Every structure is written in structure tokens, then in C-alpha cells.
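One chain is shown next in C-alpha cells, namely the form predicted alone.
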Amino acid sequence: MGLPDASGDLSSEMEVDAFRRLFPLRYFERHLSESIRPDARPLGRARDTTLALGAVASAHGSALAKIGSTTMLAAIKMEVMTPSTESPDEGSIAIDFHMPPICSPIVRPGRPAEAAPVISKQLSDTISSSGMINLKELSLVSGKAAWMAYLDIYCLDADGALFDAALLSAVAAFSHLQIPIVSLNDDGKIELVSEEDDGAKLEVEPVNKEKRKLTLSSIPYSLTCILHKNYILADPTAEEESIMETAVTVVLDSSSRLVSFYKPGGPVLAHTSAVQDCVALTRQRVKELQNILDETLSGMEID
């Protein structure tokens, strides 16, 4: 008695899947008219988000961020450099965003993904303009030595809202970062104190006597939204981004101050009301992400 029902369900699923592939926009619009998405999320809800700190043992700071299936791995390596003459009391930050072929079928081996340099620049501008990091904290000896923080972010799964996940992984990695101990050698040069020497009596007084964390302020968080007709979809998947092409990304800091608003073209105009709705959704999202980061940091302190 159950076989006809089972075959009927299978046939129905195949029809739905075929309709989704042949008429993707109509398929999504049928869901939007019911204020629901194919993955059962309300239009304004982001996907489940998780953070894990210390994902790369060889890095000075690292984090793994997941928003839905979108996955980012961020790692920071610290190196001593000579500061510029324009900013003798400041260090520097260099950010690279990588999209290897494993992250998406549209990324081909041997061809750099077009989105990678765009997201790299967007991340650099956001972290710089937010004021999250005081570059003077990266100074070691005025005019002679400062820290260069190399932040590399690898996209392991590109399922939409790449910038949001990349920024979250960057913020988490800097929250996890421990600045190494360094000392002056006999030649007057700065050198790293090895793990073996850490805690042992040093012949030379260290420049910084213990590992320390950066003081982060005005931490930026972002939310990407899709604009389609009169609908606003928060935290889109890659499929939603490919079908409904108008996206906006709002970046707010932890005090709800607007850091940036990014709209890379698209056929739908961002009217004032739509912008206000996107900002309101981002405010809610900032609170969620702050709680997730705080809980993750608290969990690490307990461990």
C-alpha cells in the first residue's frame, strides 16, 4: 500500500526539482509571495552562524567562520618590519583573500577568481575605516621596528554572502591574536623569542615581556541583502545571488555607527526605504554576531 505513495512523492519531488532548474526565478518568487524562502528561512533571517578560534596552530591568531555553508578560514602571521617615515610609530596590516578551486564550481584551476581582489580591497577598506585596530599598538621601537600583520583568508565553501563571512573570520582572528615576545639582539635588531626561550631567563631584556592581545574597538560587522522587486532577502545563498542580482552590503560597528554601504550595481534601485530596512536588519545582525563572538571568546577562556 505504501509503494504508490512513495513513488508519487518521488515523482513530485522530481517535478519540483525540474521546475526549480528550468524556471529558477519563478520558483523563488512563488516562495517570496508567501514570505518564505526555499530553505524555510523568513526573508529577513540570516543562516546559522558558528565560530571556532585557534583553527591554525602555526598562526599567531586564527579563526574558522561558518554562515550556513559559506566557510572562511582566517590566519594571521606577525613579522617585524621597519615602519615608514610617514608613520614611525605605527605598524601595518596586509590582507589577502583567497578563493581556491575547492570553494566553488565556478572557480577554475589556474584562473584567479574575479571576486577575490574585490573582497580583499573591501576588507582592507572596512578594517581601516572602522578604526577597529589602533596601528600604534603594533609599534615596537619608534622609527625602527613595528609589527606587520599578514592576514590571509581562505574561502573553503562559497555559498553566498562571502564578504560577511570573511569579515567575521577576520574579526575573530584578530580577537584571538596573541602578539609574540620579541627582544633586541647584540646587533640592535629585533628578533622573535622562541617558544623554548619563553618563560626562561633571557640574556637580553625583551621589548615586550609577555604575549599580549590587541585592544579592539568599534568592531565592524556586515550583512548582505538581496533586493528583488519589493522584497529584501538577508544573507543570501549563492543560488539566490545568481538569480536575483541586486545586492547591498551594510557594515555597522559595534556601536551601530555606519562604516560603509556597498552596492555593486544591479538592476534594482536602492530607494531610501529599502536602505533603511537593510540598515535595520544589519543592526539586528550585529547584536547576533556580537553575542556569537563573545560566547566563543568566553568558551576559549574557560578551556
Contents of the next structure:
Amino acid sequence: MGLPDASGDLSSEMEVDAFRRLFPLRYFERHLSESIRPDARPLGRARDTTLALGAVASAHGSALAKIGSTTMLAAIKMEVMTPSTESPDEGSIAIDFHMPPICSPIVRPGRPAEAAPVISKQLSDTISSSGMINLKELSLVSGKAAWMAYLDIYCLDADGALFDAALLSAVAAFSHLQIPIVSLNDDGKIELVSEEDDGAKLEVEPVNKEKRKLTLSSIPYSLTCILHKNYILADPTAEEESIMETAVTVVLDSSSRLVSFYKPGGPVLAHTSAVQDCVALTRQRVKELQNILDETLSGMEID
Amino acid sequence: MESERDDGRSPSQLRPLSCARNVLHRAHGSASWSQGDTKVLAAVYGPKAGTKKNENPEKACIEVIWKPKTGQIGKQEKEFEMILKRTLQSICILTLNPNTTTSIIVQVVNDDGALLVCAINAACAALIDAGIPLKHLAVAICCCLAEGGYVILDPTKLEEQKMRGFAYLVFPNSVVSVLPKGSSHVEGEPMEHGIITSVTHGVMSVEEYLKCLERGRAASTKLSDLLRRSLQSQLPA
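Beyond the form predicted alone, can we have the form predicted in complex with the partner chain?
Below is the whole assembly, all chains and molecules, this chain first.
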């Protein structure tokens, strides 16, 4: 159980930083009893979120998302490939999530982080479940050619709520995506039309001159919450996640349908009231994220 | 109107369950669990001395290895390992044997829907067989959402793929058969009604998810009775 009185006495003699390292749970609980967190946020508020589109100039679509200190860079590269025989008029998307050693002191080179394949799989499941992307839009010539979109997300700084930032950067990258113009050459193969030829006479008609952007329906937005005793903390930092282990990730789409309710175990049980509270917090967050995404997109249009 | 399922079951009828303990002789504990055609084998080795590098040495550590039926280990297997590890960590008493590692190896024998659910149930039975001290059992159930908005339980693989969405839910098993008066209640709900784990696929409305939770809870009480009876009968007299 520890020595509650001893730590109480020590806290008056010890510096705040030392108390934070030695008795992390007590430090947080002192804050929670005043309904505030160490970074002065109220329990239900997420950190400041920013989005920047077009961060990677050589990619066909890219975005940099920051939630507090957690930073994610997403980039999309498109390639033409032959569609499978079961779905001849659908393209496909391959999502990969990387955690290079720069993001956290726990990740070492050569040994991939445990969280990386899990978040990668969660992202692919969420994006395909939500139906945000209609794969038929990625088709070029039915049965012969379709687009394969490689989405790579790099975590540059891992400070909690990795899935939220990764999903936001993926959605922003797809909104920013410009599908390259292609044309059918004499051999019947699809080739890319380079931008400089526009002035000269084009020998072949481009196959997809009009359709350059994807239509995104029902965009998913997520919020991770931590359950600790009776408290629900929205958008945890890495320190909070390591001390209080029960995390719940709720993904809602723009029409408030539940895309995913993800609670992978953890010592605290989630009762119906906790489920409803988490969903309510996520609904608020969806509105905030929608505003941020719309502002960033309209900012790009003006440019 | 509730339509017929392919194998003629009613919406809340589970597939035939069978659980066998002590199936492997070298492992400290083992169990095989099958629901219909889905069959999973789980083995427990431990506690062994020492913990892995990044784990807290003041607590016991749980390690899960998931072996698929065919193919290489990929992201799907890593995700299952993580979910299983966190679920089992919440039911084991981790403070009893600090600085030890208990390994649970899950081998998929056949996958016909509700695979993760089967694996969680098999792992719990294997932990009991090994004698690892647990706070309570974890009872896993899969609820599927059909077109009409009603909930069906324990889908086969075909049903999982056809349906709009499904949820894997894990509830704690109650320690006593009849809840005494004044048992631990959290905001008017008994402890058994909280969820340990929830993984959903597909889109559903929030009310439909809450309906799944209710149906899942009702089914889990039946399932936990069955578990208690079948596991108790195999104890030595």
C-alpha cells in the first residue's frame, strides 16, 4: 500500500518534479481531485490541434497533423496496377504506420515498436469500415488498370493518443490528394502525363482529365480517453497513458455513427455510463476536428 | 421479422461449445475451446523468472504468442496478441509473483468466425488449468448486427462478412452464482456489467452498439454458468 503519510510529509520537502517521478499516480490523483490535469487542461478537453497540408512536395498527397506534441506525417503515393479478378473495377489502398526511433526513447532501431503494427491494422480497419473512400473511384480502365494508393504515416513525436493523430493525418492527406493525370499510349499501357507537356500538343487524350480529387463521404474522427476510477480523461499524453492503463478509443463519423469502439482490456471496467460519456466527449471532438479540417482545406484553396 | 440464419439457429443461440482441459502434457496448463467449427488451442507456461526489458519488474508480466493456422505472422496477429495480453492482464493478480513472466501461446486450429472470442475463452481455461491465480474469469462473446437492426450472437465467418457490423465483447465472470444483496455496485450496475474489452468492425449507430452490449451481457451470464459447471466438474475430488 505504501506510506501515505510519509509521501504527504515528503511532498512539502520534495520538489514537484521529484514527486512527479517518484509517486506518479499520487501526483496525478492530486490533480484529478481538483478536476484538472498537470498541463492545466480540464478533464474533457483535448490538446491544441493543427493541420498542415502538402508537407511532402514529392508525394501526391500529404499532411502533417499535430495534437499537442504528438506529430504525424502522412504521405500518399499513387501507382497504376492491374486490379484483382474478384473486383475488376476497384482500386486498393495500402496503409502502413511507422514508428522510427526519433519518436520516442522507448523505440530502438532494429526492433520495431510493439504499437506500430497494431495501430497500422486499426487504421486500415477504421478507414475501410467507415467507407470514407469509394474504391470504385480509384479504377481507371475496368479489368485492366486501377490505382493503388500507398499511404505511409510516420510518427515523428509520440506523446500519447497516437491513433487519433494518425487518423487525422490520413484523412487530411486523402483530402489533399491530387490524382496524377494519365493517358493510354499506343501499346495499350497507362502512362503518366508529365506536367510540362501541357503547352505542347498532346498526342493522346488523358484518361482522367476531369477526375483529380477523391470524394470523401462520412469522414471518421476519433478520440482516445483514459478511464481511471470514476474519471474520464480525454486525449492523454504519453505520461498519462503509461500510468493509467485503461484506454478507450471511440471513432465516430460525420453523421455521428459509431465506426469503432475500441477498448483493448485494461484494469478498469467500462460500464454503460462510461460508454455514453466517452461517446459524448467524442461527439464534441468531432465538431472541433471538422472545423479544423474545413479551415485548413479552405486555406489551401485560396492559395 | 427475424429471418432464418444459414444453419437454422435462432438469433441468440450459440453454436455447440466444447472445452477440454489438460490436452497438452508438457505445458503447465492447456485447454482447447471450440465454438461450432472454430477451434483454438491455448497453452500456458509459467510463471518463469525474469521480465522483458520494458516491463515493470514489480509486477508479473504476461506474454502472448499467437500462431495463425497458415501463413506468416503479420499485423493481424500482432493486434490479437496485444488485445489478448491486455485482457488477460486485467484478470490476473499481477502483484502475487513479481518479476516473473507467464507465457500464453494460442494456436488457431480452425477459423470459422468469432476467432478472438474463442481464443480469449481458451486462454482463460488454460490459465485455470495452470493454476495461475485470477481475480475472475473473462467471458467473451461476439455480437453481430444484422440488416434489420437486430442482434445475432456467435456468427460464423460467412455471417461476419455479410453483416453490417460486429462487436467482440468481453465481460467479467461473476465470482458467485447468485449476487448477494449489497454486492459491489458501480452507479447502480453490478460489477459484472462492465466491459473488459470491446473491438468493433463496421459501422453502427450508438444505440445499436448499446443494444449489442445488453445482449452480450445476457449471453455472457449463461456462458459463465456453463463455464463454471464444466470447469468445476474436472477438478480432482
